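In structure tokens, the next block holds one chain alone, the form predicted alone.
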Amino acid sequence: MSLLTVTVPATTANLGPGFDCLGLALTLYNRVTMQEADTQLTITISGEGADWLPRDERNLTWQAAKRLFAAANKWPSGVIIHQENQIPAGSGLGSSAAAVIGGVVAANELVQAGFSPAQLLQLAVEMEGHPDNVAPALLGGLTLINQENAGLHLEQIPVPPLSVVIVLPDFPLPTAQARAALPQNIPLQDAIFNIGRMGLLIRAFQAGDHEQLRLAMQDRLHQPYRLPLVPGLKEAFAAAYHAGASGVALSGAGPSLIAFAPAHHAAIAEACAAAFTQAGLRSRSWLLTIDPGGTRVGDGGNSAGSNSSFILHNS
């Protein structure tokens, strides 16, 4: 039986003040290939979290599938599953939501389910539990999430190309230790700081307005309760802006940064790893940029495998 082939992106979510509604695919991916087969179910794995990651009913891309396979009443026989991932795990790069992605696109593929883009949003966002990593995971680019009782309310925003550094240290950061961080309320002048923020930011994404990104991407709302999680992330974010960012934010939850600057890339990516590594921490790099069309099925394109992004810098 044929292989089908789905390469979905990296996301960041958040980018400052745009906490929970605001998310960015990059040009890192995930790769899922599924087959129908006699066998109930087969998973392999390759690349990130190829040594710890479930090859079982746990697996988080078969829980995908298996979502889209009961919303269908579709079944195959069997499935063979083999993931090809770029996406670090636990990083706040959005491996999760590509999983989730990988799996419900490849299914509705497999079964000729006919399922809508918004229909497999929905299904992600429910497995999810949140959209910001998913929708441009989905859809590709700069994303601007409302989620309402009726549904989800997206805006995708035009952004010319940007590139980023993406600096991830070795530490530990599960997304609910992040979540428990933050307080359950805020002051007044907190939101306010956040709303004026997260207009100049989109403002600045349009624009390429690279001069505008170290105030837009400000933040008052999750970054200063989450910063002191991680040794040396606030040294790292003072190292970016020194060596020559724009805007620099916490990326998702955490740990990874992500820096915006029109150069020196290699400047900022081995000054974070410094002042991580001052922490006590080794760390990863890479150079991204955005990528525009999200979730692609085949292998045209930017692809697991390809050479759309490179590591800048290991330590």
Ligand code: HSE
Second form
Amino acid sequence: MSLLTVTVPATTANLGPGFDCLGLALTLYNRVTMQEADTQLTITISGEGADWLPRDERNLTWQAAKRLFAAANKWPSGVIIHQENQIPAGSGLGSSAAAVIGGVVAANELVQAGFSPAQLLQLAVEMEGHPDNVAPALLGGLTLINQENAGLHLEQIPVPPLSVVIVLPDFPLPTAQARAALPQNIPLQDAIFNIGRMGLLIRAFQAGDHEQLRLAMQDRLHQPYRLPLVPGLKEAFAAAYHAGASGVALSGAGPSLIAFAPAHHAAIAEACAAAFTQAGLRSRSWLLTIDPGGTRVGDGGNSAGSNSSFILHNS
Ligand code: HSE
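Moving on from the form predicted alone, please list the structure of the form predicted in complex with the ligand.
Once more the chain from above appears, this time first in line as the rest of the complex follows.
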């Protein structure tokens, strides 16, 4: 029986002021292969999370696939799933979104359900709950997404290639905990501050303007409440700027940080690592760039979305 391969990029949500609305796809990938089988469910996992991610009914990629099968009312006799993960789980780099997108996209192909990318996005958002990770994971690039009740409004914003240093401290920070740290109400002045920064940020990204990023990535809605949750994180932000970063933000709900910079990438990573070491934490870092194409089906180069379209391609 034929073997399907789906490749899904990591994502970084928020980018400072764009809390719950902005997300960017990055060149770090999880790959899912799915094949119809006679036995009900076999899951193997390699790479990130291989030693603890569930290989049974609790597996998120499998749950997403089941959601698609149910929505399409088309069920395979059984499936074999292999996950090859580069995206560290629980890091703020969209590993859950990647698992869900991988599941729905692979299942859509497997049973030839014919769901459109917009329908796949809706299903994945219902499951994962964070459209600012799910949308760029599916479509690539920089995505602005507004969720209101059940509706989604999505815009893809063209951006030039930018280099991003990711630094991930070895510290558990579940998204639920990072969200619980946020106030339910915010001062009007903080809302005004973020609206202004968000406008600047979109403009800075579009122009590839590193000079503007430091100001544009400031935030008052979530980072001030979340940074104290991780030892050394505040110091790592300062160290990244000192080493030459042009803009620094918490990646999603953390604990990883992202630093944009035209140069000095190794120095930025080392400076952040030193700040975490000082706080007693180990850390890992990556140098990535923007993934422009999103989720790919097959081993070839066709992408799930290009520009602002919702078209999925097979290769
Ligand atoms: N925007 C969400 C948050 C992303 O910051 O909580 C969660 O991955």
